[in-house]
Number of protein chains: 2
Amino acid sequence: MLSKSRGLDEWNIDELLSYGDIEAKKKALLLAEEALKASNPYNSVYDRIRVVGDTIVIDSYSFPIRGGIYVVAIGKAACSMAKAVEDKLGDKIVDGVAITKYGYRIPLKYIRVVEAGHPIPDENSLKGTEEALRIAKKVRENDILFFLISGGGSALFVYPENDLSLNDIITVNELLLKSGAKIHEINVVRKHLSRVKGGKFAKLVRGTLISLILSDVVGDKIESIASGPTSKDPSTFSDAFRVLVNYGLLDKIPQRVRSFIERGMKGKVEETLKEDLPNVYNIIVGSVKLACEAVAKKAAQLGLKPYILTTTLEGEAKDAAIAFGSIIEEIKRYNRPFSTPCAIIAGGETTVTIYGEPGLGGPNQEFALSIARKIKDLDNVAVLALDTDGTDGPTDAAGGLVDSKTYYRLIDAGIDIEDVLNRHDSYNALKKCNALLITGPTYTNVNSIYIAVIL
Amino acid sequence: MLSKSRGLDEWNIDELLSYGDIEAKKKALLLAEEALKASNPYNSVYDRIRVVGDTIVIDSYSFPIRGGIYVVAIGKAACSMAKAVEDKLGDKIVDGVAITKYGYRIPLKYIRVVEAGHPIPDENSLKGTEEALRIAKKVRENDILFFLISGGGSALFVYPENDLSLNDIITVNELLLKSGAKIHEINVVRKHLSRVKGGKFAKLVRGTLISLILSDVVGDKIESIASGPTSKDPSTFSDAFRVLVNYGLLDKIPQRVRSFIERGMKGKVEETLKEDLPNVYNIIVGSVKLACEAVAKKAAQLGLKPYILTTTLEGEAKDAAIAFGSIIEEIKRYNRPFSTPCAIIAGGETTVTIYGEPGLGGPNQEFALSIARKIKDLDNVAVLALDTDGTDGPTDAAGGLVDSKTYYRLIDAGIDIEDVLNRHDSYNALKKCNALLITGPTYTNVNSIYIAVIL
C-alpha cells in the first residue's frame, strides 16, 4: 500500500471534461484533489508534527522529549501514519507496532507491522494487540507513546476481557450485527467486553499518550472512532446489558459473556474510562471537517467564495442531493443565501436504502445523478460527490461529477433518472454520459465530500 | 369560507411552549404566523393593488381605467381573491365569476360564485367556465379583465376542445393518473384537450388581462399553475401524443380524443399559446417564495439575521430534514456558514414515500420528527415545519415544532423515532411530546415552509 495520494493526472479527467460546464468542473476537480491531499494519512500526521530542538510541537501543545518515543498504530492507514512518525522522529523511536488489514503493509524501519483480519478479527488481531499492550506497559512517565488511529481500527485492535475468548467476542459481534442493533449500541457492548476499547488502553499508559486520529465517523466523536481506545466513554455495563435485552440476545450470547456483564453491573469489573486523563491528548489530524476546510481554503485561492454548508451531512443520498441542489438553485436564481462565484462544500456520509435486487452504484453516484435533475438549466454549475476512500459502493468509481448539461445527456441517452435511482443502477447511467468520477485507490477514508462550483 | 388568516392566538401555542427552548420557539411561531399572513389570498391581492385616481398600479405597472373592470377567479381561494378586487374597485366591476370548490363560497357583491367539483370536474365546472368564456368575449380593448388563479384551478376551470366531451376529459385524466405519468406529463395532455388551458384563455381576451396568481407549484412556473390559462406553453400536440404512447394509453383513450390529437399534430387544430401577448400580465401575488421573503423581513425585526436557504426544497421529508438539520449543527458548532442569532428559512414541498399500510402523519410532521434527532443537544434551537394550507397529510395538524429537547422527550416517552418514521406515524409521536403544530384552517396554500430559529 502506497502512502502518497494520487493526483488529478491519474483520474479520468479527460472523460469528465469532454462536455458541458468545463470551467466549473475543472475547479471542482481541483477542489476534490485538495480534499484527498488534506485527508492523506501520511500528510495528516507528518504535517501536524513539528520537531523543534528537543520538543515535539502539535498545534498549541508542546511535548519535551525526555525519554523514549513509542508508537502503536491501528487501522487501515496504520502503516502510512506510522511511517510519517518514523520520518519525523526516526531513531528516537524505541519500539512500535502497526496493526493493519491483510495486504495493507508498507515497509517500516523502527515499527513492526502485524497484518490481521478485517472486518472480522482473527488470531493476528490478538497477537498485534498483545504487542501493543506489551509496549504500553514499557512506557514510563518520561516517555511518549504515539497512538495512531484510522478506520478499521475497531476490528484490528481486539483483546477480550479476562475470562472471555476471541470467539466469544466474534460470536457476540455477529449476533449484534444480525439483530438490527444500531452501530452505537453495538459499540457499547464491544467496549465492555474489550480490555483496550472505551479508553481502557489509555488507562494502562503511564507516560504521555498522544493519540492522532484520522476520523471516519461523521461528527468526529472520538469515543466512536475505533471504539475509542484512548477516549473516555459515557456508556456503562447496564447500558450493554440493556442492548442485549432489547434485541433478545441475552439467552443467545455465550454464558461467560452474560455473567461477565452481570459482574460488571455489580461493580466487580473495571468500567470503561470515565474521565479525561491528564497525560492523554486526543487530536484529530484528518476528518471530513478538516478536508472541507482545506477545500474552502483552496477555493478562495481559485477565486471562489467558499461556504462550508455542513460537515455532518447524512440521510438518503438522492434526497440529500435534492436539498443541496435546491440551495444551488436559490443561489443561481436569486443570488442568495450566497453570491457567485462560489464553492459550496459539504462533508458527511449519505446512504442508500435498497429494496429488492440492486443494480450497480453507490451513494455518491446516486447523489450526483439525483442532483443532475436539480441543476439542469443552471449554467456554469458543477457538482462533485466523492467517497474519499476512492470506492463508492461496490464499484471502481469514487463518485460522480455532473453539471447543468448532464441531465440532457442522460435524457438523450434514453435514461429515466427516477427509474435508475429506484433500481440503484447509478453507475451505468453516469458512465454513459461521462459523469463517473474514477480516482483509483486513495489510501484514506474520511467519508464523503460534496462540492458545488457555481460560477 | 372566511378570508382572514387566523393568528397565533388561535393556534395551540400553550402546548407548544410548555417545555424546552421557549424563546426560540416563540420566535419560530411569530415567523410562521407571518408566513401565513403573507400567503393569505385576500391580503395578497388587496395589498398588491393600488388605485391612484383613475389608475390601477401593481408593482411597476400602471393600468389607466378607461373602460370596465371584469373579474374571473378560479381555485380554492377564488372568492377571497375576488373579494379583494371588489373591496378595491367596487362598482367599477361590470361583470365577474368566481369558480370555486363546493363549500368554499363566500358572499360577493358584483361577482357571481359558481361552486364546482374538485379534484374531479363536474357539470358545474363547465358551467362556470362557460360564464368565464362569455365574460372574456365581452371584454373590449379598453376594458381590464382580472384573472385570479389559486390552487385547484385546473380542475375547476374546464372546457373541452371542440368535438370532445367533459367525460372524455375525465376519462383521459383518470387513465393518466393511474398510469404513473408525472404531473407535468399529465398537464401536457390536459392543456391540449382544453379550450382554456395552456394560454388559450388569454388568446380570447382583447382588453388588458391582469392575471394575479397565488402559486402552489414549487418554483412558480406560471405555465404549471392551474395549467396556465394565461401563460404561454412550450409543449405541443406531439408531446401529448408521446406521453400517451409512453404510458400505453393510446388504445385506451376515447377514439375521439386520439383523432383530435392526431389532427392537432397535423396542424389542423390550434396549438397552445406560444408567445407572450402584449396585453397579458402574469403577476405572482402569493407563493412560498414571497412567504419566505416576508418571514425574512419579520426575522430581521425580531433581531435575527435571516437567511433564505432555498425556495424550492423537495425530496423525502425525513431526509430533507436531516440535510437541513446538518446545516443547523454546523451553525451551532462552528458558527458557519451563518452566525447566530439567525433564522434559516426554506420553502418548498417535501414528500413521504409509503410502503405498506401507513400510520397517521404528513411530510411536515415527518420533517419535524426527523430533525429532532439532528438538533438534540444544540441549545436554543427551534425548527418549525408548516403546510401553509393548515392540513399536513390527512390530519388536523399543519406540521410540527421541535427544539433541542424534543428528542429526549420522545425517548422518555418510549418512542423509537426511526420506527415511527418507517411506519409513517409521526402524528402520534409528536402529539405525545407537545410538538404538533395545529393552526386550524388557513384558507390558503402556497406549499410548505421550514423555519429554524437559532439563538
Second form
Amino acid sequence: MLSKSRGLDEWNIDELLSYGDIEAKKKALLLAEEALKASNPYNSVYDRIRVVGDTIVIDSYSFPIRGGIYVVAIGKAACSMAKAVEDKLGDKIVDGVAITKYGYRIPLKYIRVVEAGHPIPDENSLKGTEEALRIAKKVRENDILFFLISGGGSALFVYPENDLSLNDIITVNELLLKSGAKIHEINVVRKHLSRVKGGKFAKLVRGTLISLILSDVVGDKIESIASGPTSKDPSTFSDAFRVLVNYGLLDKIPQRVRSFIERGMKGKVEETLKEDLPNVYNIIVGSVKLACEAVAKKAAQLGLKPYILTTTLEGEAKDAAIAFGSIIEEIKRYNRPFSTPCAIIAGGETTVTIYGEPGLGGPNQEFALSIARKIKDLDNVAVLALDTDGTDGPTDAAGGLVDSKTYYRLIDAGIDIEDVLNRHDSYNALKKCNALLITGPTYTNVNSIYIAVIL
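Having seen the form predicted together with another copy of the chain, can you show the form predicted on its own?
Below: the lone chain, stripped of partners and molecules.
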C-alpha cells in the first residue's frame, strides 16, 4: 500500500531552519506535513472503496459487478489513485490508463501510464487522452468505468474540438495562465475548446461511470475540477467569450479559436453537458477543506489554538499576503482577534498577474516574499505557503517559509523586494535567504495551504 506521504526528512528542512524563529518554523513544517498526509491520494481512494462479495460499495452507493472494470485516471495524483483501485480490485480490471505529469509516474500492474505536459499540454497529453477515449468506447452497459480526477487534469486531458489544433490549445493556455484569470475562469474557456471537458467525456460512456475526485478547486465545484469531464456544466460559450474579453485576450488568441467560440455563441457548435446523467456518480474524496481541518487538529496537539480563516482564499498572491499578514500583526501586537500561541490556517488558490517577461517563481513563493515585509520585527512568527502538489509555478519549489528575520536577510543580500515582486522573481530572492520550501513531488494536489504559527 502506498500510504506514506513524503515526510519532512525528504524536505530541505536544514536550510529552512538555519536561521530565525526556529521553534515557530518547526511547528509550521509539522503542520504542512500533516496537510500532505491528509491529502494522500492513495488513502483517499483506497479507504473509500469497499468490495463486499460481487458489489463495490462507496459511501452510500452500491455498484454490482456484472461486467468488466475499466480505469481512466488524470492529474498529478493519477498514479496513486489508480494504484489504490488496483489494490482493491486487482485482476477485475480489464483495461486502464493513467495520464500524469512528467516525473509523477509510479509502477502500475494493470493500468498503463502516460506522462505528459503540465501546466501546458503537449503531444503526450493528446496521446493519453486518445487512449482514454479508446477505453471509453469499450465500456458496455454492464461494465464499470472508474474515472479518477486530480489537480492538473485539465492540462493533461486534452482533445481539441473539430477545427482546432493542439497548438491552438497550448497558445490559449499560456495566455490564460499569464493573465491573472482565476482557475475556474480558465476552465470555462478550456471546456468550450475541448471534446472531453465540460461533461463531454461522460456522454461517451454507456456503462456505470464512477468519478472519484481529489479537488484542487476553490469551493470544490465539480464542474471546475479538471474542467469537469464527467460533470454537467452551467457555463456557456458566451461566458468563455467574456473571460477572454475581461482579461484582454480576445485579440491575442488564434483567429480559429475566436471564430469557433463566436460560432458557439450563435448555436452552431454543441454546448457542454447541461443535465445530470443517470449512469454517472461524482464523488469528492479529498479537498483543501479536509486538509485544513487536519492541520487544525494537529495544531491543537502541538499546543496551538487553531483557527481556519477560510478555505476559499483567492486574489493576487502578494495582496492576499498583506491581508493575511495584517491579521498576524493584530494578533501579535494586540492579542486580538485571537490570543497566542495560535495557528491561523487558510486554503485556496491565489494568482499572479504577469506583465512583460517574468522571472522565476509562483503564487506561493510570491505570497511568502510579500508577507515577509509585513511580519518583520514580529518575533516568534513563521508563515508557510505551500502548493500541495510540490511544484509552485514552473519551479522545483512548493512555496516558501518566512519569519520575522527573513526581510532583513533579503535586504542584507541586496534584494529590492518591491522590484522582485514586480518582476515576479520570488524564487531567486527566497533562495538567497534559505526561505524556499522544497518538498519534491507529493503526488497529490488540493490547492494551496497557508499556515501562520504565532508563539
